[in-house]
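Next up: just one chain, as C-alpha cells, the form predicted alone.
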Amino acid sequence: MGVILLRHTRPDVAEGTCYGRTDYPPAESFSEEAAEVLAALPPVHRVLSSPLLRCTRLADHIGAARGLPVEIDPRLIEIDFGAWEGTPWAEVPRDGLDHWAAHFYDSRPHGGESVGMFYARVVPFLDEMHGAGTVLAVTHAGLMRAALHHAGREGAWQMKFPYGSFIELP
C-alpha cells in the first residue's frame, strides 16, 4: 500500500462558504466523525498532517489511537483562495468565478494561489511519498483532487469527497 489521503472531518463553518487556508476548527460532531474515520482506516506506519486545525486535531486523534507521532507538513495545506476566503460562494463576484473557470490552471482573481501554483506545491510531496510505505496524510479535498489529477484520473478536479473520506494511492 502507498499513501492514504484523508479529508478532515466537518469544519465549524457555514455550509456554502469558500474556505481553503482559513483555519476553521472541527465542528461539534468531531468526536463521532473521528471515531468513524478511525474504525475505517487501514493500518499505517506514519501520520502526516496539514497544519490547519481541522486536520491536526484528526491526525492527533489517529496518532494517539495508533501510537504514532504526527508530522506537520505545510505542503498538505489547502489551496489559498485569497480574498474569497470566508465569503459565501453565492457572494463571490461572478466575473472572478467566470475568469477562474475559463483559465482554471493559471487564474487567481482572488489574489491567492492559482491551481497551477497549488499543484506545483503538491506534486513534490506526492513524488516524495511514492514508495515510502503506508503513509496517512490528513489533508483537504483540493489536495486529493490534485493527487488524482497527478495520477492521470480523468475529471479529478471536479471530484467531490465527503468529510472524513479517504483515497489510497499506490
Ligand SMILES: Cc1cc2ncn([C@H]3O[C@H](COP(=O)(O)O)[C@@H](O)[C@H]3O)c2cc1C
Second form
Amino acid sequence: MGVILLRHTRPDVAEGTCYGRTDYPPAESFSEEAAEVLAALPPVHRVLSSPLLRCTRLADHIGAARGLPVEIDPRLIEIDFGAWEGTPWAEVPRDGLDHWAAHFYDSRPHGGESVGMFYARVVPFLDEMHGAGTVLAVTHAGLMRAALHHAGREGAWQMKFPYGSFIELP
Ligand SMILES: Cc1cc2ncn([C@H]3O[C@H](COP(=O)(O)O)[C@@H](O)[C@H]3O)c2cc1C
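After the form predicted alone, can we look at the form predicted in complex with the named molecule?
Complete assembly follows, chain above in first position.
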C-alpha cells in the first residue's frame, strides 16, 4: 500500500467562497464526519498533516484513535489564492479568472501561488513518499489533484473530491 491522501472534513466557510491558505476551522459537523472517516480508513503507520486547522483537527483525531503522533508538513498546505482568498468565486474579477484559465501553470493574477509554483513544492513531497509505506497525509483537494497529475492521470486538475474522502497513490 502506498501513501493515502485524505481531504479534510467540511470547513466553517460559506459555500462558494474562494479559499486555499486561509485557516478556516472545521464546521460544527466535525465529530460525525471524523467518525465516518476513521471507520473507513485502512491501517496506517504514520500520520502527516497540513498545518491548517481543517487538517490538524482531523489528523489529531486519527492519531489519538490509532496511537500515532502527528507530523506537520508545510508542503501539504493548499494553494495560495492571494487576494482572492475569502471572496465568493462569483465575485472574483472575470479578467483574472480568464487569465488564470488561459495560462494555467504560470498565471497568478491574485498575487498568490501559480499552479506551477504550487506543483513545484508538492512534487518533492510526493517523490519522498514514493515507497515510504502506508503513510496517511491529511491534506487538501489541490494536493490530491497535483498528486494524480504527477501519477499521469488525465484530467487530474479538474477532479473533485468530497470532504473526508481519500485516494491511495501507487
Ligand atoms: C489548480 C487548483 C485549482 C483549484 N480550485 C480550487 N482549489 C482548491 O482550493 C480550495 C481549498 O481546498 P480544500 O477545501 O481542500 O482546502 C478548494 O476550492 C479546492 O478545490 C484548487 C486547487 C488547485 C491546485
